[in-house]
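Quick heads-up: it's one chain on its own, the form predicted alone, in structure tokens.
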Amino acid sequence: MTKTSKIFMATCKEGRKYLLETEAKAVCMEYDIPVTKFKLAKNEAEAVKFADAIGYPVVLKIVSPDIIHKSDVGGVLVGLKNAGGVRKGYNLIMKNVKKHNEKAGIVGILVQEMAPSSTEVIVGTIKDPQFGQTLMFGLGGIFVEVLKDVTFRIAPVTADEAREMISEVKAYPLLKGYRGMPPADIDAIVKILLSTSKLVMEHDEIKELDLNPIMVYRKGAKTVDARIILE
């Protein structure tokens, strides 16, 4: 049985939908789909030692069956520089959760490291009760949010489909390089798309999926959020 199936067992034997961000980043690992360097903290002490090794500045966030939105309860903390930062984060966000839901759940909080800016992209999938696995594709920021700039495919896909789905939408000129931004890297993204693409098509079981946001360099991605729901 894979690591991937394990989750997904464990998850549904809990009685949950949603997969924890560390769940749902070992099974991006495990699809060969990059992400940002990571470790789980239990405590405050842990935090710090995870922080030192992955390097500053990093990210720390909640980890708790019961907080989706993890960033609406001060769940989230970004660009901390050091030792000293994180354990004030580590105590805050403890504090905000508590606040917020002092009977949730907590597994601990996720020590992240903190992608350098870049372009951003989003990569999807979602069940369709007509057509199954159903890939998306888009920019980050404003492309997704207000312009709606996005595709669609019926998974899988092939590599030329890909390409055409990046090719596609319409501000697909930021990603070729635009008035002094870098190119990205359009393999790296095709890459992505195909390893999605194999996921959802190996368990079907996947209702929704959501890599958001995907920063690409000029060569390389990072998956910085990954989320998971299940049937």
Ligand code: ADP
The other form holds:
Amino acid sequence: MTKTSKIFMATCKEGRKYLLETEAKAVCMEYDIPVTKFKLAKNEAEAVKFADAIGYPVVLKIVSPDIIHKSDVGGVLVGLKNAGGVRKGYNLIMKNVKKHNEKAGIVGILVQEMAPSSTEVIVGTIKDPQFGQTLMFGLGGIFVEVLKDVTFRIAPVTADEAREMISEVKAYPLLKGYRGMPPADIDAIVKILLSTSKLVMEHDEIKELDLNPIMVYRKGAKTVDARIILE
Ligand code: ADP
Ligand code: MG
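With the form predicted alone done, generate the form predicted in complex with adenosine-5'-diphosphate in the same format.
Every chain and every other molecule in the complex is listed next, the one we just looked at coming first.
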């Protein structure tokens, strides 16, 4: 059985529909979708050990089956520069989460490589009752949230269709570089769209998937946050 199938089975067994970020990113890795390096810490000392190994600056994030939008509860801290910052950050996240929901189950705190900021894009899927697995693409932040500048295709998509998706959003010119931002590696985005298409075609039990944001660089890309919801 594949790692992805095992993760989905374990999630169902626990009566969950949302994958933890660690699980969603493990699925991404199996499908060659690039993600930020991460390690799950169970205590403060481990968090420091992992941060030292990953290299500063790091990001800390809450991992809890009861928290879907991590930053809404003060569960994400970015740009921690040293061991002292990680120690303080670890305790601050725990405090924030407990204040939000005393009963929230806590799996641990994710120590993560900090992806340098760059052009942000979003790749998503939604299982449409009529059309089945459908792929979405857009630029991150206001482009998706305010301007709804997104494009859809029914999966599976070919490389040509993936390229078309990217070029048909209104914000496309921004991917070619603006205000000191590097031109984005379009091929890297095409690859992620193809991998995501393959993933949902092989796993029709995925109801929704959200890679948001993906930082795209001159060369390569990195998924910073991944959500997968099962049926
Ligand atoms: P959520 O969407 O659950 O609130 P995210 O994991 O998306 O949490 O984190 C919130 C924001 O923090 C992201 O949109 C991104 O701007 C930033 N961020 C999170 N992880 C990283 C990372 N590894 N590197 C750089 N920025 C990050
Ligand atoms: Mg997010």
